[in-house]
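Below you'll find only one chain, the form predicted alone, shown as structure tokens.
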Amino acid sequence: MANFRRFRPDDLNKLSKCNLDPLTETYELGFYLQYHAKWPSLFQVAEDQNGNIIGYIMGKLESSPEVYKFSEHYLPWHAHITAVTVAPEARRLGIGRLLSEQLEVAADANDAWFVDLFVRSTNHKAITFYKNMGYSIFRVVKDYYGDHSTDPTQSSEDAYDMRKPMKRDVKKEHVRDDGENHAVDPSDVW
């Protein structure tokens, strides 16, 4: 059984578990500490009963600057899921589930249209966890990621960019069908 809390800043030790996976983003200290102090309710961890961290979220709520308002790739107020891991003993459990369900718990209280996260191309474990949430594929982003996680001759990947619409969007404006066809450069994103 698993106990859901907030990061708390001595949770940085204990993140290691977590953050093994080849296909978990490791940020530095600082960018931690950042989500915590700005977006405290969307940085949750989930714990063992012997206080080891085994899954965690972070999330943030933003829109694009102003200045962008009409560009096609302009983005309201939404939240975004930076980062979301389990640790390999502790998947298939129902973890990374109740995890990003609380963060779309606390993207609808805070109004937002849509919750939004990238994943690289390749993840299918991932991209079909998040379809069975009810994220659809809203865009390709080309060459994303300066690395690649299954082949080491190419230098980038491509990113997902998902979607799944909150209650505010209740005509569905903010999601599509067909995302797959509608490739973005990494500088329209962000």
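Keep in mind that what you see is a predicted model, and the values were worked out from it rather than measured. Under this definition, the rigid core comprises the largest set of C-alpha atoms superposing within 1.5 Å between the forms. Numbering follows the first chain given and starts at 1. First, how it differs from the form predicted together with the partner chain.
The Cα shift for T128 between these two forms, taken after rigid core superposition, is smaller than 2 angstroms. After superposing the rigid core, the C-alpha of D177 moves by less than 2 Å between these two forms.
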Contents of the next structure:
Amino acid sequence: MANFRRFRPDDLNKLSKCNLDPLTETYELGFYLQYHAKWPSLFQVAEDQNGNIIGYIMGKLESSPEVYKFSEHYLPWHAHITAVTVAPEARRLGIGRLLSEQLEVAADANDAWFVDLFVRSTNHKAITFYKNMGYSIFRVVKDYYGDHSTDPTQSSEDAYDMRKPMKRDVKKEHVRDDGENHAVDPSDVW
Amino acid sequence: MSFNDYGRMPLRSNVDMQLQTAFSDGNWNAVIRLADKRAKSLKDPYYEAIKICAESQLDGAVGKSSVLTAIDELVRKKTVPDIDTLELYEWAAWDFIGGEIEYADTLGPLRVRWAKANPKSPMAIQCLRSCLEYWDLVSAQQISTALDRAYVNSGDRRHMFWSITLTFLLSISPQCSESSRKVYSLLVLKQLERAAEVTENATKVDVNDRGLQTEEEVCLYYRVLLANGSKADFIKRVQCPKLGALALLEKGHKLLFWESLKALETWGEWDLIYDLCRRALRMGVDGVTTPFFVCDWLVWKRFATAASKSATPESALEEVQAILRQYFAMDIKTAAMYKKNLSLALLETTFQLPGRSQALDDGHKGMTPRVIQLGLFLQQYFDKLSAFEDVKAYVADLSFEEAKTLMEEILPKLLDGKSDKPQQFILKSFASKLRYLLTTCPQTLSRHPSVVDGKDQSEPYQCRLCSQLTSFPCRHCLKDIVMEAACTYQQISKDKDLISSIPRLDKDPRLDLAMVIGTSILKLARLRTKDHSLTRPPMRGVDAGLLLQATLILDTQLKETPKDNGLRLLLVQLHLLLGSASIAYQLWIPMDVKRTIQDALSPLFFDRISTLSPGLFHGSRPLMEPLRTHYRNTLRDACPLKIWEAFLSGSYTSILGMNEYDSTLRRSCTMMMSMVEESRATRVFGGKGDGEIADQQLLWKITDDTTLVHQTDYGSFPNLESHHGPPFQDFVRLGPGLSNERSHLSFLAEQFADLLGYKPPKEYKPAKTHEAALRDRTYTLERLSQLANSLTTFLHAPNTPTLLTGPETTYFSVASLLASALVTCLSTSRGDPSPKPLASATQSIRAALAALRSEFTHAVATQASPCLAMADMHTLSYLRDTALAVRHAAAFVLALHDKELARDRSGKSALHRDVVAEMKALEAVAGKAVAEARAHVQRTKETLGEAGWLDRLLELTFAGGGGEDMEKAVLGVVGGDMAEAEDWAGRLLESWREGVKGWVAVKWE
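Can you return the structure of this protein in the form predicted together with the partner chain rather than the form predicted alone?
Full complex below, order starting with the chain above.
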């Protein structure tokens, strides 16, 4: 059983079901609070009947700094999924999808062009999940991650920047079909 | 460089390049010279300020304090200061704020003065930000009010809400004087009510009006209404057409609806909860909101509960079910989560409906609508990981007949219907968990005469499941559960097809079975089953063999399912109990408890760790460093982290939540635990660490009045227990969990130890030794009185006895008695009459120490086996600490006496001879106890070094009271032969040897 609601700071005392899982990163306190401070409606949690957090999504709304306005890598007003996680015991119930959909609703409400996220290029499960939700690869960020999740002999791994157009992007100007062929450097990502 | 932790300080742009460069490079002597020159030639006081700031960066005390003098002068002047000068001074005084000066008394009011004079300047906002950074709410509130007034007609609404938010924060803060609190509370409420009226009465929304427009603004109003308004006003407003909970829900904002339900539940306003839930859920059906927007479990639960409490529960619950049916009938793709919520809601309404525990057929008492509905739910969800948690509370509430029907008819029927082998075994393991759950439910037992023929019966119940006479829980059922689960476990292990199918399942059924077997055996081992009191040593009266068997099974299971953190957490506790702390630590590390989650999770390993295994503090990395870093980083600033971002973003409810979280974190029991454990461990090895515990900056503001808060997260800890008894962590924890009382007592006891161990620095050579000695004595007496009072207050708090282990109670009591005794000793001179209270105090100290010694000796003598020599190091640790506290206290008094004799040959200032005699006697008693404790460690080391240990340990493990059949079953689960058990016993033994090595390194003097 679950409830979906906004994150509250005291949820940080109930994260063990999600964050003891090795696939979930634990951040410094300031990181969580920054999202809660700036985009409270985009930081949503799923809790179980005992108040334990069994899933959460952290998102933000932003555009690239004005100084990059004329760069080809400039990102217009959009929502970004920073982290989404579901506790092992709550998987296969659609919680990840529900949380992502809630963020998309907020993105539309805030007139965002698209929602984007970064995923490791070897995380096929996540890539399929997002593709099923309407996301597509927009570009490949070379050597974005400083380690490799499956091959310890490699010192880096590419990221896929995946996007889903929102209602504002009527003409689908901010997505492309051949995103896998568009590689950029990490320095082009702001 | 012109940097400090507050950042780089830029000078005014019209300052010449030469001075700018010198300042930027941190070339302070050049800055002083140049600034002095410019001040004289330009007659601009700003240069004088630069000079003062540069002086403050030099090492000399006079220069350093010059900035404080300059600030003080500005405060006294009552004129509006120059903002650039103010910025400079604030930067230069950074190190002194919170110490030599208080921001709220100095720079805060100066900022207010400037902002009030220049409210429209962008620097006024900088003034507000500065006050917030130092959490000077009084000044921040005044500035925000000035800003609001200045921008009242500008259309910039954020100043209004900053002012309101800060007024509210101030009204609930200790910074607010009692006389102002009421005024501010009323003021903020009136401001928001006015804003609410503007919105409610407006015909159209004007983005510039001073009403409530965003979700954050509306929710801020309701938070204030809850805190400062009346219940009637809240109830009235929450039903309003524009600002009511449902109005916001319609706009896609759920927060207010959630918070309203919570408030209404607190007040017992069930009719209104019913109405709100009904209307909200209908909105989903009618397409007003997205279909499942409010379909949260808690909404359904409150709806069903409210219906059951209505005047006509039957019809109200019918309505709940009618809406549920509408949701079930909706022809849209629904997430599995919501489907499950709906199914559970149906289950909930069935349990709430009156008469649903009545049998459908008189001849079959157990077949009730509740049981049938449970069966229907399980049919769909038994194979899901969370199935047990979902139904646990419902099963525990069934009558005995219902539970029997569920176990003996419904579940077997479900099993018959499964042709898929993995599913069959999942169901079997699920049934094992339910069966264990029922042993924790009182309805499965009936009272049997507790006294028969004048004799107390050890088995005062008859189990209604197996009909045997038993104590609670039923040992016969537990043993049956173990045997059956072990059999199922072995069936799975032997079936290659089944094993290969496990990765495709939600959960490895062997994990559930191992957990059932492990917990059942722990109960059979009598681990806290007779007496739930956590104050008693957990290992007393425990069947060591069974305890070891349970640990063996669970340890072996972890090899199969290493990612299961619940199992890992349970094993951490078991190894801490067994004294194999190094294994516990190895189990703990892979969970990677770091950064933010440390506050809630660290107590699961670190609490009392210095009393169990001091050797761990001598590892390759400092044990407490990650915790220390976490608190240092997050609590460095006086204000809550990221609070300014929340103000800029207009996230007003976030501000309130962050303030509350910050306040709690600053009073965290875990933070205190980390400091105390480190301080204790340092003392144990005779070190001094980072100085005295009270000097730790994070503890500066902790006073006796501070309520310390514990937030330990047991969410991932396995718990198969019903709500009729304590959760499982209470069975396996070493003692009571963290508490305000224990945290304070530990802190005070460390301060007492610091006071006794204080040695002035070598450079300290006072000119007037007599006066200095008198001052020292006065200070010591004052500190001892404070500590004695504080320790006594916390020791005598009503709940304290239940919050400490026995040895902790003794230690803190002795510390308190010693502090009082020392006050008497130090204030009784040779010429005074004999101090009577001293004799009584020392008698109590001797008695307490003797009791602890005898407890420890008894524990050692009655130990189930010398194999468990490492299992009661907690008592040994406190025996050492108590004895050393006595010894140090006596030595402290005698040293003072000797010093006085040496200083004043007349002997007038020396201590009373009875005092000296009492202290010498105490010292002797304590010395004996220390020697005993030390000898025990040495003996343990020798014993553990003997040959043949592996056999002895295995013999003990398989000589538990469970009988041969159970030993065979256990062995079967761990692979069928002794190889696994031998390997495990070897690791356990190695861990004990490692542990005792740490104890051997402990200082006993």
